[in-house]
Every structure is written in structure tokens, then in C-alpha cells.
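To begin, one chain is listed below as C-alpha cells, in the form predicted on its own.
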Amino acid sequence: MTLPAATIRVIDSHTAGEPTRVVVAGWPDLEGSLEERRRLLEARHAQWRTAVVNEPRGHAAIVGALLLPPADPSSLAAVIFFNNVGTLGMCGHGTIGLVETLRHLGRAAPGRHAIETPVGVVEAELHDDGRVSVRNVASRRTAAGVEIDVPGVGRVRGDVAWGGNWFFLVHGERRDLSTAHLGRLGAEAAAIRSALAAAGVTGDDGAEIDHVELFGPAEGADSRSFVLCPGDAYDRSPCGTGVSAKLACLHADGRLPVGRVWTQESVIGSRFEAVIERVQGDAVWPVITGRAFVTGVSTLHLHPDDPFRWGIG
């Protein structure tokens, strides 16, 4: 049987350092609400998602932003986030990466937008000068101090917390934080993910936590932090939503008032500046702000005959 060849067009960008992948045309139709077209990527057609963002090409750093046409016609966009694993409720970067890949497309002018998401709508405000602040959903810390002992590693405390995925941020400030230790750190925070996982510590209704932050002090900045993501890349930017939970534990804590800027430095020295909007119960809404750029626009080509036709792994 011969397989039909498949195009898929792409527009690649980073934000702050962290790659995001918008698939604009060539995937297949998905039906339903945007959380049920969500699942029906992951049981049904994983196999595109790993044609985007897998090698032979992509990377397990990218993160694959499907665009798709909004339910509400007010909306900009929806969109649904992936990477080398499965999907994603939110990405803040990837957020900001899609908000300056339709202003490139001519679809975005500076404003305020309002983008739908799996886990919410959020809105981004494109400025004048190219950086988009997103206001994500609200974000909360669900347990605080929680120590885990970790094979390897040691008796682990911290703090378990949503911004649009699940974290989990370890207590302490680090003095090892930078490029040159980017294998030591990743090892670590996996045997911390796996120690959670074994010591079944989880987000609201078994959900898993798949991200783990450290932090460590910066010169110029608020804190700076290593994230590691689903997939075992480590997060170039300083992670929207990752900053978002971090918010939550702070003003938790009593430590981050509502209105106060917080600049939050990426393991490679890119920063987010992020604010608390408002606070409800103990909910906290974040803003982030950064900026993206454009980095190609591409046609990924779907060869019947190549073997690796839907990516590797």
C-alpha cells in the first residue's frame, strides 16, 4: 500500500529562548470542544505531533502550538499546545510566541486579545513595541513544604502549585544555576519528578506534576531558575507558567504583593517580567511579559516512502 505524501506549514519563533512550532495548515480535522479535540490529538493522531516536534524535524525543546479557528468569534485564536510527549494545558512562552507569529501573518495588531486554551481562555496584550504581557489563568499553591527524599539526591522540600501545568518548586536557593551544569541539573530534577511520582504527591485529582523548578539567586533580577519540562528539556525561558506558580507560592507566603514586578531569569540569563493582577481567595491572576521573534516559515514534507515519516520516538 502506498501512503499519500502529507505537507504540514509551520512558523517557528522563540521566545526568550525557548522554541515554539505553530502548525497553521496540513494537520488533520479535529472535532469537539477544544479540551475534547485535545484528547482526541493524544489517543488518535499523536503520530502528527510527533512528525512536528520530534527529529528528524524537530527537537525535544520545541513546543508545537496547533492553531486553530476560536469558538467564540471575539477570540483571536485557540490553540492547543504540545511537545516530544504529549500535550500541554498552557505555555506561557508558546503564548507569546503564537500571539507574534499571527502578528506576522498580519492577524494581530497591538492590543489586547483573547486566546482559548485547553485549561481556560487567557488574554495577550500585544504592545506597540513587540512584547506581549499574557494574562494566564489563575494560579494557586496546593501544598506547601512538602518533603520527599529523592534516590541519589537527598531530602527534597517544596512546594506543589499550578500556573497552567503542574509544579512542583524545590525550596532553597542555588549557586549552580548556568549552562555549564545543564546535565547535572536535568538529572536532578527528573529524580525529583520520579520520587514524587513513587511518593504519589500529585496536583488536584491525581493529576501529575511534570514540571520541576530550582532557583537560585541572579544579578539584576528577582531570582533566576532552571525548569525542567515534560520530555527532559529544560526550559530556555523562564516558563510562563512556571513563573505564574512561582507567584502563587510568593504572594502565599506573604512575600509578593499585588501590583509588585517580579523579573524572573532563565537558566541561559532571558528574563520575563510578571505580576500579580489580582488575588481571589487563594488564587492569584498572573501577567507575563516578553517578547518573540520570528525565527522561519517553513513546509514540513511527509515523505510516504521515509521510515522516520512520523518522527523519532
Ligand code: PYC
Second form
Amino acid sequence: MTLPAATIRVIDSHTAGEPTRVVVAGWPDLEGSLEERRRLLEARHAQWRTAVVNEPRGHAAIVGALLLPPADPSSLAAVIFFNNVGTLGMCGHGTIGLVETLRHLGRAAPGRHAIETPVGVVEAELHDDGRVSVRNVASRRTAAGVEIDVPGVGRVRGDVAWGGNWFFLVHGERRDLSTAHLGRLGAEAAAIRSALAAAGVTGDDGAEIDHVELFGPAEGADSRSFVLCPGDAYDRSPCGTGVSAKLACLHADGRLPVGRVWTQESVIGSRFEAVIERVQGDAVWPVITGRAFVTGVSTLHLHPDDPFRWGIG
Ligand code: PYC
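Show the form predicted together with the named molecule, please, the one above being the form predicted on its own.
Then the entire complex follows, led off by the chain already shown.
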């Protein structure tokens, strides 16, 4: 007897060039708090994750967003973000993509909406013109001027910061942040990430620093960046959680007051506008604004005879 193909309904979008694939239906049930469900997704549903975002249905740059009913009925949604290697605490571009997807489905109107993520509740404001502003979780720098020796790169200095994920923000302004140098940028950033792990440099409670940011000058923006994501894809957008981490570092250095707009450009030239809305102690509350566009509405088929039904890798 041939088993029927499992089907998963997804909606694809991109935010400033970075793809998000929202899973609308077809994922097996997960029980518990959002953090417990995130751990279950990692431990027991890894093959569903790889089926959705990995080749042959996806690719390394796609961030998946499992749409779930919120614990608080006044929230718009709950979400667990994931990629080709695991789950993410938060995702700025993904939240913008999720809100645009819900707008496309007729489930989000302009206004402010709470969205539950494993690292806390964020607020997404859908503007009349289609832009979305994400009031992210409290972000902060946890270590400044960390120096490490990176094999093949040399001595590197940077800051460790939390913006919903853990980041290492490399000091210095480089002039080679362009798509012509993606291979070299990715290799250097990956070498820095490995050197941090080898040197025992972590986020809070030993958390792995799985994102690395390189910075350079930009024309008509405050800064340009290259962001390496955990599965080695680079972020096509300026990375919402990465910009949050950047704002925390700028504020800690006395370089960005509350309320001043910071424009961050990605390595492909797309932009987010960001602002620190409030500060308490060493924590800043960033608001990141960008726009997403729906690019596809599909049903993924996982045929039982397909040797790659669970994706490659
Ligand atoms: O926008 O926060 C973000 C993000 C994280 C990983 C990819 N994009």
C-alpha cells in the first residue's frame, strides 16, 4: 500500500531580500510552552524543519516560521523561527515577513499586534503603507572589546551582544562589504565564530554566539553590514536582531541616543530603519522598521517514496 504524501502549506515572503517561509498548516502538533515547543521541534521534529527549509524544497538562506496559536488570546500569533541548522530565539526580518503574510491572509490589520516568540513577546506595528515596525525584546551588550586570534584571519576585536539571538560585532570599518566578496566575507565570519567557540567566548549561560557581523561605511545610511547566520548563509536583509544588537553596542558607547533613527544597510543594499525607544540600565528596547513582500503560496509534498522527503542534510 502506498502511503499518501504528507502536505505542508507555506507562504513565502522576503523582507529586504531575506526569505521567510511561514508554515500555515500541516506540521504535527507540539505541546507545552513556546520554549518547550521550541525544544521539541529541535529534538523530535528536526526532519520537518529540514523538509521545509532545506533543499530540494528550500535553500540555506530561508528562515522558517512555524505559526502557532498564541497562549494569550489577545496576541496576534505565536511563532517559532528555524533555519537549516536549528531554531532561532527571535527573527526580525522573519517577524516582518510573518506580519505581511498574516496581512495577505486577511488576519492582520494595520495597528499594533503582540507576537509571542520563545525569547519573549514582541510587538509588530503594521503601518498603512505596508511597512512593519518590530518592537524587539530588550537588547544589550554583554562584553566589549573582546580580542581573539582567528586562524587565517589574525587578531580580531569585537563586542558580544544579545538582540534576540547572540551576535559578535566585529570592530573596524571594512570597505569590501559587497556581493563580489561574499565567499571571503562568509569564510572570515565563520572562522571568527569557530575561534569564539574554541576560546570559550559565549553569550549568557554559555550560549553559543552563532551570528557574526562585519561593518563598513555606507552611502546615505549610517552603516553597512554583512551578517553570517548560524547555518552559514548570509543575511540578505540587515538582520533585525543583529541591528538590535548593534543599537545596544552604539548606546553602550554613547554613540546613539534614544530616539535617533539609525539606518542599517545590508550587504545587498537593502535597509532597515532602527531606533532605541527606551533604555533601562544596560538594556535598550529597539524598534526595527522594514517591509516584506509575499512571493508565493504553496503546498509542499513529502512523498513517502521520495528519498529526499525530509530534505538534504
Ligand atoms: O532578521 O533577525 C533577523 C534574522 C536572524 C537571522 C536571519 N535574520
